[in-house]
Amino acid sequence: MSSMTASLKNLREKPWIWSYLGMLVVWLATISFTGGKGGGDVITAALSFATFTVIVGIGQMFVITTGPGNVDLSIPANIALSGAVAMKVMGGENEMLLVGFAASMGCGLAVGIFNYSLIRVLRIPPIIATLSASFLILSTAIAYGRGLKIKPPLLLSDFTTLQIAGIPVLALFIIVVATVMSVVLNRTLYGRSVLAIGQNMRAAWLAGINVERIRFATYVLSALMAALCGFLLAGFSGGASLNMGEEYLLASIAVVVIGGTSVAGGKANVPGIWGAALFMFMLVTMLNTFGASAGIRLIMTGLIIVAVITIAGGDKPER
């Protein structure tokens, strides 16, 4: 009995584990319904599509970790603009791949600087600043990429769709990226500063941390991750489109929360983002397999996500 209590306590202290348990339960329910058919295909598809959610989720996680009110709502527009710019610069030529990547990252850098300028210089709350910025960014993408029908270079499309033994190479690449970002979060001065600012911004400032410089770097990081997503997603999808980032607005926030990051700031977890992204994809797959209508899928998805977050538990209010 005591060992079971200890195990439950450990799970409560590591809420990100629940996203993996939820993923496993949903996957088992899906293959049980299909009689065991297609289980491997579901995992392959989940790894392929969840990868893009993980990319933007990592950037969003760093922003949210800096404290209440910090969020980046410009991600979908950034994805659209970065993807369109990269495709137009490359023109489908393999020789222009690095130039297109640099152009995409340049867009992300500009968006990150613009977002933080609105927050810092004009004193606009982050949620309003990044939402306002998204309209300007999307308008730029529309003006720049209207009617854009350029296929990605063959090297890019091959890289984003290549599989080894049913495992997408892109997923393996992003696992490496996530590992690096986990080290950055937990082992570097920057990462520890992000956590300290989220726990208590004034205390972090009194401790000698350059709060505004760290916040600036964090919004730029989020924008760069969104730009990377736009670049890779355009290659995976066969080209850029103005609406290809729409689904990542709420998804980038949902995977952060489900993955064990505190919305109050000061507490984050990179591995949990992978579990949350896989869980969300498999949840939609399960409901589609069950033949649920669009309305029922939305309701059930919301209820199950709330249940996972509730079971995992949040931060207890301190006196």
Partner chain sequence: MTTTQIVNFEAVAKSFGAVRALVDVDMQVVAGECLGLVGHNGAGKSTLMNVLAGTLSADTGVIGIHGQNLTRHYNVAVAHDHGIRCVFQELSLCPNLTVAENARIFHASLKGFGWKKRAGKMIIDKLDEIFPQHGIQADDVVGDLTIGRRQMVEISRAFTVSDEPLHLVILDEPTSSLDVVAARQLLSFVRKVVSEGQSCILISHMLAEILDYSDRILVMKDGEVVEEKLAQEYDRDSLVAAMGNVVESEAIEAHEENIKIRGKTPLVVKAVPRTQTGGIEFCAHKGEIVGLAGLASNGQKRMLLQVFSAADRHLNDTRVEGPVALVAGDRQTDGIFHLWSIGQNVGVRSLKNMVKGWLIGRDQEDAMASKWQAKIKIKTPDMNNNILSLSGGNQQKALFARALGSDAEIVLMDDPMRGVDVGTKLEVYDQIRKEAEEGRTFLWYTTEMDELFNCDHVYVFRNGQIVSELSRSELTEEKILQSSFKESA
The other form holds:
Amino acid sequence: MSSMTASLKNLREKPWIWSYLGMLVVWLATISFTGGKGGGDVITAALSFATFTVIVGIGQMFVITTGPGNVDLSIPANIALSGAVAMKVMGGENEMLLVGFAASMGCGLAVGIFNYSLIRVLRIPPIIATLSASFLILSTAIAYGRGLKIKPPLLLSDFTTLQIAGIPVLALFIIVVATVMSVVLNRTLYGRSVLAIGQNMRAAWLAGINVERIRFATYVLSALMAALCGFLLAGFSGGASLNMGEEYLLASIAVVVIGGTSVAGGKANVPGIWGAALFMFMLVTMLNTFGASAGIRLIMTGLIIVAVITIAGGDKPER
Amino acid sequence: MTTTQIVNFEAVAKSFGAVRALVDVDMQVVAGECLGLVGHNGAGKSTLMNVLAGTLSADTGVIGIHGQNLTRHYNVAVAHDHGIRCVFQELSLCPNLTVAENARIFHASLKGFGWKKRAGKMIIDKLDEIFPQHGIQADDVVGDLTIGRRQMVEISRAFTVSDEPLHLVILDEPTSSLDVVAARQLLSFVRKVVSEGQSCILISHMLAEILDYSDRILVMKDGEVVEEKLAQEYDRDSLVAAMGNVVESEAIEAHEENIKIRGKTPLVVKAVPRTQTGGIEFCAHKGEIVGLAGLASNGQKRMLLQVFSAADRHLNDTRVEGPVALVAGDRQTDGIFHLWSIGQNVGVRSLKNMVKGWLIGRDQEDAMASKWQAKIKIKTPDMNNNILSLSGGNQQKALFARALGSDAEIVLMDDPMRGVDVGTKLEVYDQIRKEAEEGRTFLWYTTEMDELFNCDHVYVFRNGQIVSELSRSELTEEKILQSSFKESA
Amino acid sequence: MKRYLTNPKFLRSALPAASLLVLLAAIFYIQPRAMSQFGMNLMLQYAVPIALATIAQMFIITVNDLDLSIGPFVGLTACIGATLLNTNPLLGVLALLACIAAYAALGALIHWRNLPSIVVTLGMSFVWLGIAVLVLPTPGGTAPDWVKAIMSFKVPGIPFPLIAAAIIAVVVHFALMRTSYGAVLRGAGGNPKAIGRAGWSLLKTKMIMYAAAGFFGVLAGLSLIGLTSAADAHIADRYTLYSIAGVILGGGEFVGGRVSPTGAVLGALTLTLTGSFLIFLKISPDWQIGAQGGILILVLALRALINRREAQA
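Having seen the form predicted on its own, could you give me the form predicted together with the partner chain?
Every component of the complex follows; first up is the chain already shown.
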């Protein structure tokens, strides 16, 4: 009995379990519909596509964890800009790969700094700051990348699409990144500070945490992750396009929440992001397999997000 | 006797999980009396009042109001209908609304044409009655008022009457944000109301207030009523004894023999309040306990924050030598990380010293938690429990442990003992004096006169300015009160 | 007088109107021909649906929530308006009422489970879009004639959008800021606990605010098709951003129930004019969206400046 309540308590402390369970159920439903065919392919595809959601999801998670009202809405614009810049800098040449990577990271850094300075200097709520920043960034991307049709260097497109025994190498790479980020969140001074700020910014300041430096680092981190996503995504999909980031706004927030991170801040976990990203992709695959129309697919996606958050329940602190 | 009984609680009990917050409490309130309620933090006073106000429901027991058994379906609305009002410890005003609108929230019947005018008149009239010269307008937005004025609005609102009856007002630590003048005004008003046949329940940690202004005193301990007598049968000592405090308050007096002579140790803090030009400088020497006195919110906290923010940078008007830590008085907004364990809350200020390589050492964190649990007697079975599982006083101890356990050489205290029980206080005073002996410097803002007698040196604040400076040997209650009220020339 | 003009409180409340006037002056300076009833009508015609959507968002923000689905929702009501409402008015009205009821239910759900509105409405944005796609798979449909008639209503001398905006502002201001229950509704944003303790139902306040948002969302959708006459599921995707920006430009704050209906309407007008301003400036369309962000930042910077001054005082 006591071991059962203990394991129940354990389960409650690991909210990411649910996203993996959901993923499993959806996968089973899909392959039972197809009679077992294509089960492996679904996993391969899910891993490839979820990778990009996970990259931006991790950055978004750190931002959301710094407390209510903190969210990075500039991710899609950032993906578009950094992807475009990288493609243009590299011009399809393998030798320029590192330079291109540095260029897109530079973009990310600039976006992060810009976002944060809006928040800090103008004291704008982060939602508005990143929203207005995204307008400017997107305009820059449009003006810069007009008519851009440059293929990524072969090395990059090969790397982003490489698979070993049906497992995308990029996914393995991002699993390592996620593991590192999980340690960063729970065991480093930076991660602890993020969690403290998310619970109570003023108390964090009075406990000697350099709140502004941590928030700065967090917005820069999120922007860097978005830039990384833009760089890899451009390689993966054979070139940068201006709207390639669009779906990642909702996706980045959705995976963070479904993964069990508290929207009220101060409580986060990385494994859940992977689970949620796989779950979201498999859900759409399942609906496709069932032959659902576009409208139904949208409705189901939406209802599942609402259902997940309803079951997970709110954990807003009483303020 | 032909007194009307208003409240009759019989064997009311309430548990939160394993914690028995109320154990078979009997309580009666009759018309025209002021009932004092005392007890340590966590003794169950607030829980009992929440049950009476209808914001918490009792597990078992009988709730009788005006002779009716209302145990079933007792809630806020029923309490309200029976004329029972409560001024809660944390404020129940809407900061985005005006004073008049807040009055309207309280009275469902204030509606229809001209409601704003009526609501405004109602609340301002009551403010005039209780706190003459309050300086509050009906269309002031509450969020723009000082905390003391907000408290005045909140209290006055509880005494306003529209078409619902008013029989009993519960005042839970009503004077905590009021200055001495306003507190006196309120307490005399309570006597007036009581003489007119209404009743009050008064909860306060200021035992003098309870002794002087209530008719009957109920003493609670560990969720039970342990004693109940007429107020005149108590004096301070017997009341403290009834609450279960065997620790003598003479401990404070012992300190007087140990007065330090200023200036023998190096200066560690030197500052002038931003709102002051020239005049007295605020100074603290190493190993001193420096008091910041005066009426509530007269610039003391601002002074502390000025020192706090000067610790990691160089400012012209503030010099601070050495790392600083702050003990928050307003736990919820300034101190507690509600999702974390007690241990994490204690350790957060010292994480930098626990880092090995890149990572925070788990062992160091646990070691610090258990060390301070023993040292400052935090009452919990496990330091890994959530911080909110502690009673208020013990949460405060955890915040003390956070500061005392850190590398800070200067500890700032923002009236941290407000609303903490006497037992905890005396334990912490001891700790502070011990630490000061060992060379730590304490800057201590307090609104409680007694605590100032722990200090080596006291600065009195008024309107954001330091108006007088007293060494321990010159310190008397009278002098502090005089400078707190003195009119500026 | 000078003291009054530099009073931060006054400056802050005057900022929405001032930014609108400055923008208007700039437009008239660049393009004097815009200063006609026809010009104003043209520049401001989309102000009506945007103002209505902004008001809808404002109701949600008042109770400390944020609606990320108002754009798709307006799109859905536009689709219903251009199809069902025209072909089968009774069914159309019922469908629109169901939309409002769905909003009220969302409010109830968010209150009941204490959910973060951002996530719930994020999910609902997919749902609204999905339903809209089912209702109207390809762009088209026709707005009912009476809707078109209302939207092309003409008053000599004054541009219709300004009249409509004034009516919206006055009605909502009265309902939210002047009535006695409006105080309770705003109080639910300022200190919900206190409202609950005073015996009011927080469930009811939240449902009312969400229903009001749904109602104004429906009005926004209908007024939109009154102008375009046809609809599309994606017709109002931008409105989510517009509505949030409008509330903020209008001086509303994200938490604590501090909002201003008049300000929100002014904010919506400012936002609408920004588009025209850029056209008159002959700025490349690439930069239009960026300039919109720029103006938002500019106004917020001014507000920050005023607030800082107040903090110093």
